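This document opens with one chain alone, in structure tokens, the form predicted alone.
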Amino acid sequence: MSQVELTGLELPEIKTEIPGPKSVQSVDRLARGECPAITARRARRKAETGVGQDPIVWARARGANVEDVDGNLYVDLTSAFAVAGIGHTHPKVVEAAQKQLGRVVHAMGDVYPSDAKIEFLDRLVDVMPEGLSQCILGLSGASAIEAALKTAVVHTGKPGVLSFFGGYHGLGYGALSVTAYRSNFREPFLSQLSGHVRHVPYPDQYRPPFGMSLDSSPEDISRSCITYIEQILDGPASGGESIGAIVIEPIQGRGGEVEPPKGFLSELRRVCDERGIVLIFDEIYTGFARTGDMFACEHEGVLPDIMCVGKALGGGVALSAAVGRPEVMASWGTSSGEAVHTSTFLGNPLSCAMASAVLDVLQQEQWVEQVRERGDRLKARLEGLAEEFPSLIGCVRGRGYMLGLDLLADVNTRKPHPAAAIELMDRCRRQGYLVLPSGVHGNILALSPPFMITDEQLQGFFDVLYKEVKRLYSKI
């Protein structure tokens, strides 16, 4: 392997232990100026499960490789949480923000902006559903959830919002008020925390809300949330009449990588336009290419009034949208002044030139048709890891290059068991292969890799994650 650059082809080195001694001093460094909140997690993740967390700490990444501090080589499962779809480093756009570096790094959003950001939004228009052409930028998914829940009230001029169990958002207040993800992250700020929103059960085809049997099937639980969804929304003192907005993950990506029934999403939109409501889709995580249709609403074909992304495309900087209908979107007014809703970093050029960058690798590229094509190839080998384990694997969640194993504790109720997800992750990472637990109770062993992942080193993982499971599964 070049010490100077990673051809993101590459099967795993271990050199070290991991995490290595450069790393462990690294994040002992990082601890000193770091609050101990974000830091201290490796320590409590330990408490909690017997298994060490000290971080690796990545020196380098190309492609779907990553390199320690410690020359370690890893295969990249995780693609950095969504973020590098097409790849870390990815050539066309490492040039294209060298070439902004040299023009112009920072304008002023809403006063003189750059003309990168105006190529920008031209671009990202263009690969949105048709009927969703006007944007707010923002740095973070977060920020694109709040401006979507700003736009939700002016339009409707009703404060209330109706989100799901196990939804994730982001954390700043308005995103943290509609997650509904852990208690941990909500219960110290609850007093500051809009109360204007009610969660309701999504509907998750594995473990039907409601108490329903477990045989249900996704139709009975697809109708069973939009029936109390309905209920809310129109019963009597209800609160329901104040709802102006329905925001909801076309699939759960931190939940768990949750798929709601067919035709759920179709009927969400009837109670939004029959009522009134603006629909939100949360395509953070889903959004370009991940799911194998440029966004996952599309493989329903159902149009949000309002689309968050962000994560993917950026190319690995922050960068966020909110998107919505123009007569959605016009009522904002025209500014009198000041913007009401605006930012310092609004469309940093450096940010806008490296996204139109992904958007055209997305395109020239062709990773919707090839993703689709992959993730229903891995899905199928997983299935079959399933069925060889079936008491230690309850299902395969997901769809296109966004995947999770469930794991089990007890097959009969369908318990979960995170402490077997959290010591895969371990396992995988010791033999160099990075994967992520995620579900409200951690018991999903998420793969979320690089869309040019090699045969090669999905295979190489394959091994590894064979001989663990069979490991674990020696023990049940």
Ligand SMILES: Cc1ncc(COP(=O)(O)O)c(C=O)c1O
Given for the second form:
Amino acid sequence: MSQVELTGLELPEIKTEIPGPKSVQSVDRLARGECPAITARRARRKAETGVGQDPIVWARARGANVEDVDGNLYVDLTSAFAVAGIGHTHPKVVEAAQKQLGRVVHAMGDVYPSDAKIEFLDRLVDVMPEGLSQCILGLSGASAIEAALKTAVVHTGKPGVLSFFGGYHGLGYGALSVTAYRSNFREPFLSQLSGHVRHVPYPDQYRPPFGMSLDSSPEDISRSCITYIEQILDGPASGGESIGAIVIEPIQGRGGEVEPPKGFLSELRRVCDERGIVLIFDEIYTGFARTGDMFACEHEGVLPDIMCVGKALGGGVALSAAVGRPEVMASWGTSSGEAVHTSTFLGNPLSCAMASAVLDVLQQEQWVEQVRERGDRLKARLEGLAEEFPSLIGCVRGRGYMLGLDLLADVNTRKPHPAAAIELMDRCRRQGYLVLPSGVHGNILALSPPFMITDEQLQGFFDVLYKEVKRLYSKI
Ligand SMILES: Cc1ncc(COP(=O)(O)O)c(C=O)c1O
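For comparison with the form predicted alone, please write out the form predicted together with the named molecule.
So here's everything in the complex, that chain up top.
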């Protein structure tokens, strides 16, 4: 493998078949030690989709570039699940980690916290929207969601939760109870999931809920969803009086870059305020400049009672937080010496030092404004592509650097085309560009590039995408 310094701004360089021989060997080795349900290997994916899907095995990553164990260089348009917003191995984050490694790597979270944790909490609260100022730290998105759910129940005394179809909040039992991404994620575990959760339709403007016509207006879609929620909450036989929390992603991420109509989140805020319900925004995907605002909810000026953040926060290490209004967080009461909610690695000093560096970089490099502007430009280009190939690309979803192409098998019914998303992903990867399918139907080609991706890298991707979309289109 080359030992050349990666700047993170290079164009792809593909030297072997994809996946290369070392990747294939490594994945075979992985299969010995890992539960077969975890990493997708060719036999299973091929049976499902017709496309060989052996993974490439990553060896190095920097900025927007990833190098695999065979020395192939890729441009990453996924930010590795929207984690590497400021880029992989950002030098300032690496420097912060190295410094912290020489001081203290592990402290005693809720018993003897580290100075790195205290410093980080100050900074996190500084970037959070006004009013969200008390945190429970976690190690994954799922654990932040679970901390928020616990907070809601201690605050309201009500066990019920309302969440949305297509919502992805993680897979721990608490988080999985509110997740309604795909049934196969839940079915084997249904007997162990909370019976207190109700799922309702998300106001998808492109595939409206409740059998509404495809050309329904955003206002009508929003109104129908809100009316339905109010009927559940207030109906005499619906059991809605037990609902104490509503959990929602301001833009659904894994569910397919689904943006609610303008005004929907404010209406949801009103619904919660009128009934004393705790509103939880899951900004684990959308947070920290991803959508062109520091947090997606700021776009509409709506604030939750608790916001969950994670992914990009740790700069590549596992760190998350549920951040709430002090009145809500106060419901936990004061610690009497033994924290009733904690974990061994809570507020881990290494993660906290790296996260402090991430927050510094986001502000110093002024990514919010840049992502908004660059995202608008990228979206306009993708919309041009959708106009040229209308029966394959139904619409471009999302905003900022959280975008998705909605791929269609039938333009009249907007029938999703998941095989097209897999094929495009596979073909882009072979030419050095990493993208992922998303969406409940798997038909969204999702783009969530690192913010510093260059115009040249985007142009290279666009050329490949154009060629491959054209090729697929000619087969329709
Ligand atoms: C919006 C959202 N919430 C929660 C999660 C779960 O996070 P984790 O996988 O870190 O538990 C994800 C993960 O993709 C997510 O996108």
